[in-house]
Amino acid sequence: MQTAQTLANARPTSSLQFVPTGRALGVEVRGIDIRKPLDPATAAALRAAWHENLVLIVREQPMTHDEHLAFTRYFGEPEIARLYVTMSADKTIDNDKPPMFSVISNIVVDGKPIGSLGSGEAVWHTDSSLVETPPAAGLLHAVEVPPAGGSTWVLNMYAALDTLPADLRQQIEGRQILHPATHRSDGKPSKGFENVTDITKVPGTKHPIIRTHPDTGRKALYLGRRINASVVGMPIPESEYLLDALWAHATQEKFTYRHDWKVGDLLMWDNRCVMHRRDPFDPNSRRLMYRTQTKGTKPF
């Protein structure tokens, strides 16, 4: 785990500041223009702050796609966006954005959505936990924001595990969850899975319920998404009871930070130890976000 002393030693200048949110996770980065190339010491300081605080917040810095992508690379190798691949195949977006970008938007042009997720609520989830190697980092940048609503919540899964009652912790030691491929982050079924009724037959990927972070070595609760998830090797009624208890504990507000967006904001989370969700907003308002992700490793 990174320490406060590590952060202090890594800071190249006194102008770079890390201001805690005062919540269970998150730090606001000040005194830096992330649109410009970073020296190695600054990049190291940012990575250390990210590992320690799980979420980095940079306020009101509009950027180009090239600048966004360049900043992403300080934290890992950008991956091709799964939303880009899916929506391009469905011909619901124009292919005029770099393939590393997901477009998160409710805007419709000529009767066709330019992005995904619309204006409704996005439920608690971990990005792409249904695949063998989920992304490590998510970097979401605001281009247009509604006047109200649409806040993004992030959740500290280290803290959720550390405070888990002993009886629940004992029940999940060494166990795996099947992360289903049946639903999107807005809680709606994915194409082809509209009529799934048998949880035992849903497709997905198995991951440990307690995940070890590959960089910090810390343990986090790793739940993914709730709908159609199941504990591997456990009868479904018992699995449902256990998962309900885990989710009720993990999603307490004391483990969260809520980000109220301004144009130009960048919110970066560690997808290996953070879950996130979104509040709904007026569908007549416009919201436009671009997200990049970095390649991750198989959870262990």
The other form holds:
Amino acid sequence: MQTAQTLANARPTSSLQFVPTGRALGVEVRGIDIRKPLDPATAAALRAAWHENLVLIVREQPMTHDEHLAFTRYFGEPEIARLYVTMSADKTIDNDKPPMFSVISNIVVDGKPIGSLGSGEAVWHTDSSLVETPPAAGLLHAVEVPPAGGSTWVLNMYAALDTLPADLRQQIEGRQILHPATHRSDGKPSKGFENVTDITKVPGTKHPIIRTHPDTGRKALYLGRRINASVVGMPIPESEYLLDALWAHATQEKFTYRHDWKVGDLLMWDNRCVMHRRDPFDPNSRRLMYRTQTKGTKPF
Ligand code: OGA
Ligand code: MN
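Give me the form predicted in complex with ligand OGA now, not the form predicted on its own.
Next comes the full complex, and the chain you just saw is listed first.
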């Protein structure tokens, strides 16, 4: 029987190792098989390392959907994929996966893409900032990877805020951004938003530019995505100028880590304090990734 005493003394699996990337974020998890159930102390150690390093990297552990989903649950409640809902509804993709999974792929079967994002560049973004409660974690798992290109970059938004010049910081205190629902992560407009004339009138959600992480209490810059974004209550020319300055500061290479994929890799980012982007790759090669997300809370 587990008593309070034995629980307090519980230690993570002794083979568990954390190896930092040496970059601004990201830590590699070694010495465990994440496809097997984790003891509570090991799961807690993973959560602590994730909070501290913002991104967990597990190399070359091919998993089933069930294993992927079970691992996701150690970090939160898996969410039904927005991509699954919207893209299955308008038949943009033919998705036969469980609804917790987004398929990120350029593969086309019988003339139909099996997933989203194609083979082009995915510009810097956080996932689903256009909704009231954007997802907390994103867990991206590689099933097929191209021989070159297609690397995923992540970016530390605590560091971007901490190093922000004082004049910029002062201009964004207490301000919000309107996160537009007009564009997808591949930078392409959604249906009906090809020619937006007034970006202050687009559908979307307002969130604070400086957000507080609900678990760590740390403050991070929260930009969402650049295209059609605007600072609420600011004349557009000023808003454009301010956002350009914020993006130029935030997207410096020193705040990033680049992941070059191997089959079976898992990259798990904290969507509340991390932005990500993807390099393009040869459209004639295949890339297939499955992604789960956990439910988030309203940014404050
Ligand atoms: C995502 C995403 C980038 C990639 O899954 O949200 O932006 O490298 N993916 O596939
Ligand atoms: Mn994304």
